[in-house]
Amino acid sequence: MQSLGIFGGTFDPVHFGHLNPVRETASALGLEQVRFVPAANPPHRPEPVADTHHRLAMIRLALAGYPEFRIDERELNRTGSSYTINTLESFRTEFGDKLPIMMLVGADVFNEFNAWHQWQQIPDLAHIIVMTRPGHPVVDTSFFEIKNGNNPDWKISQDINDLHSEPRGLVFFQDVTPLNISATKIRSLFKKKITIDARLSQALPASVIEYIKLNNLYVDHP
């Protein structure tokens, strides 16, 4: 493998707002494989509504048509909070120091990046690919200059060749097609038992919709 993408989240449920930007980004950057990494205990978000086995089942259904996408369960198999730094360290242990690893994040997530646990150390482990879309302005990049010990400054590059020639340490902004989809809105539709709706078919794969209906997911969540 020449490059690896990583995309984390609660995926509660997984939807086209996850799948389409990642697919566009993987194609644009020439990523051979992208690992979808569901979080067990996200430190900056509420606990997922759906149980772990349901979220995994929905991701498997959603990724069935994408041979370059795979599920990675390492955060679910680890105790404690799902800190990104620990996940990236485990990927480095598995794949070594030379493989370019690219962590894909949405611009809204990137806005809160400097609140992450040990965020200053992440450039030692991976590139950060920020999938940008209207409505979510990128934070002031001056925060890259903050150092922790001897960790390097963040470096911004818009050269795809740099992403593949260096294993880590770069921030790259990738435009993606904007989609007005959120898991919160989707869960709300299922809570209202609006299961036959054009908004759902535009937001989730049909197989995921059927799974949610079959298992009565989200109908009782607050």
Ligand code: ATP
Second form
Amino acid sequence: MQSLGIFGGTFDPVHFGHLNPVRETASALGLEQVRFVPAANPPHRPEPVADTHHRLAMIRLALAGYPEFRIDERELNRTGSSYTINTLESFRTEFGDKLPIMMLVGADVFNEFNAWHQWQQIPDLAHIIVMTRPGHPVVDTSFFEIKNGNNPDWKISQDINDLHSEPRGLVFFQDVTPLNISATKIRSLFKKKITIDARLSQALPASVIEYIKLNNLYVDHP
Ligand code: ATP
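Please show me the structure of the same protein in the form predicted together with adenosine-5'-triphosphate (ATP), now that we have looked at it in the form predicted alone.
Following is the full complex, with the preceding chain placed first.
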């Protein structure tokens, strides 16, 4: 393998706002494989609404037909908080130091990046690819400058070739087709029992909609 993409999330449920930006990014950057890494116990947010086995089943349905996308269950198999830094260390242990590893995040996640556990060490392990997300402009990159004082290897790059010649340490901004979709919005449609609706079919795959209906997910959550 020449390069690996990693895409973490709660996927509660997985939707086109995940799938399409990642597909576009993988194709733009020439990523051979992207691992979808569902979080078990995300430290920065409330517990997922759907049980882990349901979230996994929905990702499986959504990724069927995309052999370059795989589910990676390492965070689910770990006890305690799912810190990204530990996940990246575990990928490095598995794949070694030389493989370019690109962590894909939406702009909303990137904006809160400096609240993450040991965030300063993250670029020592992977590149960060920031995908545009409607309603979430990147507001502040000044924390990089702070970090740059300590580690001159961490820098913003605009050259895709750099992402392949260096294994880690670059921040790259990738424009993707804007999709105003969120799992929160989807859960609220199911809660209101709005299940036959153009908003839903544009937001997530039909197979996932069917699964949610069949298992009565998101109907009773607060
Ligand atoms: P919730 O509404 O429950 O907070 P979410 O829709 O943001 O969920 P997550 O599973 O939390 O989905 O997100 C996983 C990753 O996908 C994050 O990096 C997030 O920024 C990104 N992402 C989610 N929706 C979009 C979107 N519409 N466009 C671009 N990136 C997105």
